[in-house]
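We begin with a single chain expressed as structure tokens, specifically the form predicted on its own.
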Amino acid sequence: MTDYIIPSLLLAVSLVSLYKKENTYDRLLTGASQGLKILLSIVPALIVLLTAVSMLRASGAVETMSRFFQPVFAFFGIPAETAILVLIRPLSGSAALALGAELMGQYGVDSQIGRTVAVMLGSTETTFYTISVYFGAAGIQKTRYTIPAALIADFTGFLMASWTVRWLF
């Protein structure tokens, strides 16, 4: 059913535009020129994010954030596996879900750490991604509170699913 959704939706739109005598072609060019500028928009901050990630984790410095930040989870009830995944979230949600699933492999996916894991991606975002994303295709530079705020509900993100795992599981 599924492989008929698309197509039976460009039908739907082509039948009601010649209905109502408009130029299709037209509209879809414009369209996909309109599409093409906020990809040209949004590609430099994706270029620049992607390579930072790549950086960070090629040069180690998550391995060396993570043991120093690894007290402070600690504190909260995060467990230490975890404290990478906490770091490397909202920088890159690929990263991420590689993390998880080495994570997952190696400690089982019924385990304490492998539900830990799977919640945690599950209720975070990848913050500074969707923040070049969604600012860059609007034009905006000054990200003011935005950042803050959403490293905040992401790190509440993380100390919720590590409670919950902790307490229902």
Second form
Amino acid sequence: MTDYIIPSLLLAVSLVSLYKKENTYDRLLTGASQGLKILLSIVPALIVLLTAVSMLRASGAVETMSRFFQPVFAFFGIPAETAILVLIRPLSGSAALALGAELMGQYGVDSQIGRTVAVMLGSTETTFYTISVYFGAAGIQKTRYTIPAALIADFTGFLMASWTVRWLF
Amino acid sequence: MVMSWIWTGILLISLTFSIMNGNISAVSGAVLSGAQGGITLALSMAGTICLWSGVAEVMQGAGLTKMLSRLLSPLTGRIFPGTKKDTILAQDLSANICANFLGLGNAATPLGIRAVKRMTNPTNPAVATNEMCRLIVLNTASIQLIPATVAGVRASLGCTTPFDILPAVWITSLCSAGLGLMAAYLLGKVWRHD
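Condition change, the form predicted on its own to the form predicted together with the partner chain:
Below is the whole assembly, all chains and molecules, this chain first.
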């Protein structure tokens, strides 16, 4: 079923765009070149952080941390292998991406852990970055309960990512 | 500054553990393979990210963002009562949510900042209002139609069906947004306003 989503979406969007007499192809190219700029802006971080993350993995620290967090994570039904991702995700988007790619590569993209990692990355945001950008620009100093509420949302995301992958695959 | 600490911290932890585990040669090799992996990963997900940015641009040009905002207006009106009196705020807000939904992160941020600025309380401009907290929760819960970046990573690792995680991603983000909003409502009732 999910195989239909992407091709049909592509067709539907193009049809609506043509119907509105937009230059669909030009827009596709403009957007794709913007995508290249986005990519270029994350490449330096990706290189630096993947270096750090692969050192961390090679040192055996990740396994030790996973073992340490095992009881807590097992209680909630979250795979302990994702512990370090859960800790980094709210702080840095590119670090989480680098870490997620490593985890998916190690355990397999279609394994339960690989899929859980992908759903976690796809359904959460870099919470602290978002808060600092939005509130910083608007001059808000007292954030009140924003951080606890956003972290509750994040935690729900990690929990549901683990559960939905178990239910749906 | 946070990242400098994270980077240094990761180096320190790696070195400590590699001495404890006696595998310093693996860690030394990981320095080079990691840097190489960074550029390989970036190149192999480039296609997915660029194509999806193109599609998102077409969506915006075709007026799908506006259509979505209209569809969403009953919901945004409930979560953000201020939008009923302020039409510009209502537009910025729903455009922010829709841009996030379509995966247009770069378009979403300026709109969200504009919305937060319009929400400021004139008597107490440095304090977050309840509506601001809800907006942040909605933004951090990341309700996204197509998570293109993560699909790109999956495809780059040889996954033949990188989009089969979509239903799980949708259910997950809806739950986290719902529970986050609920938490924001409850906390908003008890938290002090200064």
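Residue numbers count along the first chain shown, from 1. Small disclaimer: the values here were computed from a predicted structure and weren't measured. C-alpha atoms forming the largest set that superposes within 1.5 Å between two forms make up the rigid core.
Taking 2 Å as the criterion, Ile152 does not count as shifted between these two forms: its C-alpha moves by less than this amount when the rigid core is aligned. Core-superposed comparison between these two forms: the C-alpha position of Thr130 differs by less than 2 Å.
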